[in-house]
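In the form predicted on its own, a lone chain appears below as structure tokens.
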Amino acid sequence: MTKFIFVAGGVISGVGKGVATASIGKILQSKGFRVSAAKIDPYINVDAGTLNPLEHGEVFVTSDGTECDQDIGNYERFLDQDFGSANYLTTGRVYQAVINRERNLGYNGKTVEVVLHIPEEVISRLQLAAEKDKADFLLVEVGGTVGDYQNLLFLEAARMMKRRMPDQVLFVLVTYLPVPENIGEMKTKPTQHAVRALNSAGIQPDIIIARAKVPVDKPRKQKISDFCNVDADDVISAPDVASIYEIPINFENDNLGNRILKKFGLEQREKDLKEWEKLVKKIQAPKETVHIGIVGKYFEIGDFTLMDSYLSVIESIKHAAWANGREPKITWLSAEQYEKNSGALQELKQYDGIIVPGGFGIRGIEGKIKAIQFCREKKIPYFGLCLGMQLAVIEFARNVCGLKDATSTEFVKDSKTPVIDVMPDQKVLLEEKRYGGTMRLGAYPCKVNKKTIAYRAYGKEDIVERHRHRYELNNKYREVLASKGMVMSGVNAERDLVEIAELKEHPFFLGTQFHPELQSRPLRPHPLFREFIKACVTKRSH
């Protein structure tokens, strides 16, 4: 039978549930037991598809096509499995399926009620993502923070389900321990009102994951226990690292996996954590550096730069980087300022690298054509993902092939020299205004061109990548664009769609039109971004 862990969160939002909830996961896992994992996002939207990566972070993309929370990303990184549309839960959702159901006559002429259809509906679907991936423990992540309207009905699914299987049901509060800083010292009280609240949804935790910028100390953990009835033993120290993969040793430090399995009634199987205890080592020992620029228009939001908006593309970075055996240094790159003053292209020389990712709208499209341009001509390693391909090909017929006007449709509708453009099957659903859900999502295969740098990466014909678009490069022009020198090393033979473009005579000049990021794993990094960060490392080495 399934066991059934909920990750809650209390006192702030970011208080790190899905690198938690992955960690765990890595623990279990490392013990010997078959583990999924399932995200509750409790927003209307149906999916992720639509919103706003400066307000939500990055989409993240599963091989069926579902597009989703970034904390997908980081199950199937430290899990190392993929996960699909069973695995992820949204409010509109389940919203929707009730009403479906209710419009079909599935509920028999029956009144249909908030409580208790939704959480039915959300108990039923959890159970059907632990029965599909065959797990031993499906870990539950409920998005949002203790305490808000938003995800009450599933924090109420979850008290349902403790209450029909008590054995089966286990719940983990990761809150967060201020240290004010004209105080100095560590503070329980935010966390014993997280507590009360979970407790008005009628939920007691029975782990609780202590986040602080230093180690929670034995005081701390006892009057934690003593106020939020937990047994000192099940308050785990989780302080501030410097890679989110240092985790899973940090809770196992305080003897978590085995809480957690006492608590089951269940005994650790043969396995371990070595082979993650040899990356962290890894990432911790000291090393030369990588300068690697990205070139992006989703991180500025005020005074404050989200990262999340290219998450996947950071963790590959890293991943790439620490099998090179080097330490990534990233800098991000405004886009727009390169369309204000030129002059500014000059600093791109200083990085090792530059990664042009993907992204919609024509904000900053400019600037990322020249710093493309400069990257070509002065043979600084590029790699561009989706857009940054397009914008690659967009450059190399502009400024190569002596096409001037050469844009995207996406940018200039009725563009007399479209060498991006939309598809077919697409333009009517953006007539329609159909945009949820509606692009190239998820896997699709490739052929790979032997003797190209794709290649020599891959080190195989065939691949299968995830994609997340609606425009490609326009086959119209792939004549004059090979006959300037522009290799398309990769190929999606059922459509003749191309997949991965690059330049012979550079280190490294290569673009996506899928999202290579999406498959990067820290024990097994992306061969793309492997060979990019090498080709960075033998730059800086001269």
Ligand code: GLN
Given for the second form:
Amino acid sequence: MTKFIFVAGGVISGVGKGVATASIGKILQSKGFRVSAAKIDPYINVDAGTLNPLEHGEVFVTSDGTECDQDIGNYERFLDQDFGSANYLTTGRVYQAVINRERNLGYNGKTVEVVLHIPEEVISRLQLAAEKDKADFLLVEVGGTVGDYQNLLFLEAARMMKRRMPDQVLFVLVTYLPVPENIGEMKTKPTQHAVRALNSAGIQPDIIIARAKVPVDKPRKQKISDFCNVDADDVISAPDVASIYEIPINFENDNLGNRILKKFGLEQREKDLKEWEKLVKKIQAPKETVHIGIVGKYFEIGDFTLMDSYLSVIESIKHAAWANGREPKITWLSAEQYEKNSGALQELKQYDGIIVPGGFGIRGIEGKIKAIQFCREKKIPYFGLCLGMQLAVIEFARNVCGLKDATSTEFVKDSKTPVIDVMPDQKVLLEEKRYGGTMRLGAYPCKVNKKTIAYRAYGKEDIVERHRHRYELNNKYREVLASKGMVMSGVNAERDLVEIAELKEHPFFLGTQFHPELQSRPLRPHPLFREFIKACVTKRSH
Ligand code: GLN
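Which structure goes with the form predicted in complex with this ligand, now that we have seen the form predicted on its own?
Once more the chain from above appears, this time first in line as the rest of the complex follows.
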């Protein structure tokens, strides 16, 4: 019988619910249980695919092609497991299913109502996810903050599950305890209010994870215990950490795993977090840096720089840097500055390597192309991810093959030199404005050619990588690109699509049509990122 652990957030958004959820999963997994996780997003969007990354962060893509929340990426990285559509719920998905069923007479003429039909649909979806993954524990992260209007029906579903199977459901509240500078003391009041808000939804938290700048001390644990109806031992200290990968270990310092087992009436179990602890030691060890510049456009909101849009890219760089014994340092470079001022390109020399990640639309394109040209000519290691690969092809076509107006039909619809062109099946979808969930999505096989950088990295010919794009390298230009030295080092055989392109006589110049960052795991860095960082490190030591 699966046990369900609901994780909700209180006080503020962004307290790290996703990572807390993933960490609880990691601990239970380390005790030998089968763990799965589900994310509930309270928005009406059916999936994250149409959301502006500046608003909601990265769109993560699973193997089965679900465009979902970045937290699914956290679950995959922590648990080293693949998830999919069944592990992702949104208000939109739930309502869409209920409405479709009603239209098909699936409710036999009954009046279909928000309560109970919506929570019932949520419950049955969670149960399906648990069954699919044959989970001993299903962690369910409820998006938003308690007290929000948007997630009430999900909390209602959770409350109903607890009533129906009291021994199989547990509630964790992740809250935030501020330490206002002028007071200099950690305050528990917002947490008390968050618990009240949860209580008013009919839910009593069993465990409170207390996020704060510093560890929560005994008197405050006691205070939370007194005011919030939990044992002081069930208040888990969660101070800020340098690396998110320390969190499972921190939770275990407060004995979280066995507290959970106890609440479910299960026997206490030893954990095996040895590999994980080794990783954390490696992360904490002092070491030289490797400095990577990311040329992108989804990171400036007002006066703040947000890194969420490229979360998996950042994590992949970290995994690979640690594997190469380096401390990663990442700098955000705005593509548009290179359009206004070519002189600014000189700054690229300061970096050990440059990445152009995925992206959509024409803004910033010419700046990125200039940056890529600079990397190619000055032999700075370059790694292009999806759009970054397409732009590397465009740059090469323009400046090496002499195809001066080479571009992608994403930017110039009726281009005479479309070296990157829309896939034929995608053309129809775009014309009919069918944008949602219709890109080339999810995992596809790719054949890697021997004697290439890609083969050196992977060490094998058959790989599977995840995609999210509508455009691709136009096969009409393959010959001319190849004749000037571009190597098509990976191809999808079924549709004859170029998936990896690279250049010789360069420390590292490679682009992938797929998104390797989606499959990098802390204990298994992605081979291409590992190889890229290796080249960055080698270049610097010359
Ligand atoms: N906009 C490009 C395409 O649709 C690249 C997409 C991406 O970088 N994910 O093909």
